[in-house]
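Taking the form predicted alone, here's one chain by itself in structure tokens.
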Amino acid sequence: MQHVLVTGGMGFIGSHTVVCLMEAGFEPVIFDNLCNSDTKVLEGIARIAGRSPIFIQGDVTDSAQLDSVFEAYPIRSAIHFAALKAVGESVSQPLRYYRNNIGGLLELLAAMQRHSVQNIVFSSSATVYGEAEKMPVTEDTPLPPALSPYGSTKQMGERILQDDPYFQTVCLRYFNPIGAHPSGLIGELPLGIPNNLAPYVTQAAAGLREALTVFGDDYPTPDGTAVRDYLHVMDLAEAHVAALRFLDEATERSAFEVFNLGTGRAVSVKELLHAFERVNGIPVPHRIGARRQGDVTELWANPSLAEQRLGWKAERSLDDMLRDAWNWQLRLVNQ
């Protein structure tokens, strides 16, 4: 099996991706400093795929501790989540994102050369698009000035993988997954108060909220409030079984390559609220508020290169990601 490198492999998207590359046959080698997850994941985990994933505690910004890796496991490939991933955050502290984001980012790709591995999977974001001038978003549209340190960071990330060709990259542009696993064993573990709008959602429903506050209704938009493209987190992590075996496999492509991942569906805060209340037969408590500094008015994605090139399509609907959600949310109320 064809060991592969997974950072942040203990987080939301990252736990869905480990057990879509244990299905898929390969040997995900998890690398976590445990910073916005708990080792409660690996169970989940090893449950869904039947064996535990090989796990590491350690940090991207620790040159050693990455060698260690390296020299124990014979790794071919890296998928990089291991990132601080909250857009208001990162305004109030942008050091905090540039250290991590970026350092961890440098030192990861400094270990990769120095043992000869080329492959690399970039976790990268649609916030890359800023408040981009027309819907939907395609590859080729321009990067605008980033409107968060945040969104800095996956820019700043993505140029530092295209300047340097001896990385083999694919580059996945995430718009917002959502959703758990169907089996309810893994799904969103924010600590503390979550920063994305599905948690935040069914930890409302649940009474572990007083309310959801929904940051602005006054946006240029049919409901008031910002539009997104959500997709199932299920979806995205069987992307980066597709971007390994594109780059293990494709006979015509460059060192940098890059793909929207998303539904190409434009869904507004109002409407998710709305159907999560539809599929799930319960209220979500909610209030209106200021917007928030360094959120977009409206961005949604044109996916089909991701299907043209990897192969890869979201199949799952807005209905599945939102049963999904409240069902993991259930559990971990029931635990």
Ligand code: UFG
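Previous: the form predicted alone; requested now: the form predicted in complex with the ligand:
A single chain, with no partners or molecules, comes next.
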């Protein structure tokens, strides 16, 4: 079994990916400092996969801790999820974001080099496209200056990997992952007040928040609300298995490859809200508020390159995402 280092593997996307890796016959080695996750996730993963994954508590900015993981396991590849991800927080605490996201990436790469590991899958974000002029965005859409320190850590991370061809990189630009494992045993665990739309919707529906604020209905879009490309976290998780296989097997690839991961479907805030109410048969209290600073009007993917080259395509519908997100929220409330 191929050992894969999964930094940030206890988090939202990481935990779902660990399940897919175990099911696909890989041996994930989770390395996470638990700054935005909880060891309870391990129980959920174990119930789904039938056994516990390897977990080491550690920090990617700590080279000695990284060395001990590479010494303990015959790691062949790394998936690097570990990062801080709150856009607003990155504006008020930029140094913390650069230290964790860039410092962590540099330490990881140095440790990989010391232990002769070349393959890496990097978690990038659609945020690197900023306010793009033409929709949907393809991978060769030029990247404008980043809108936040968080966004610039993703642009810089991509650039660092691109500049060093020792590393065989698949860089994945995620659009908006939502939903949860259909079992309801793992999902997203936002600490405090959620920043993102889907967890806010489920918490408002559950009565944990008074009402969702729709950030602006005066955008130049069909219903006035902002448009994104939401994809099911299980589809996203599966893309990482495809990326590892691509690194191992593709005969024609360059040292740095980048792919958009989205559905290619444009969905507005109101559309998502109403789909949630219809699918789950529950109203979501909401009001219209002002635009959120830094939000782009619309952003959705042309995901065809991932289909052509990775053989990956998002299969699950918006209804699936919203049903699974609600199922997970109900489990959390009843825990």
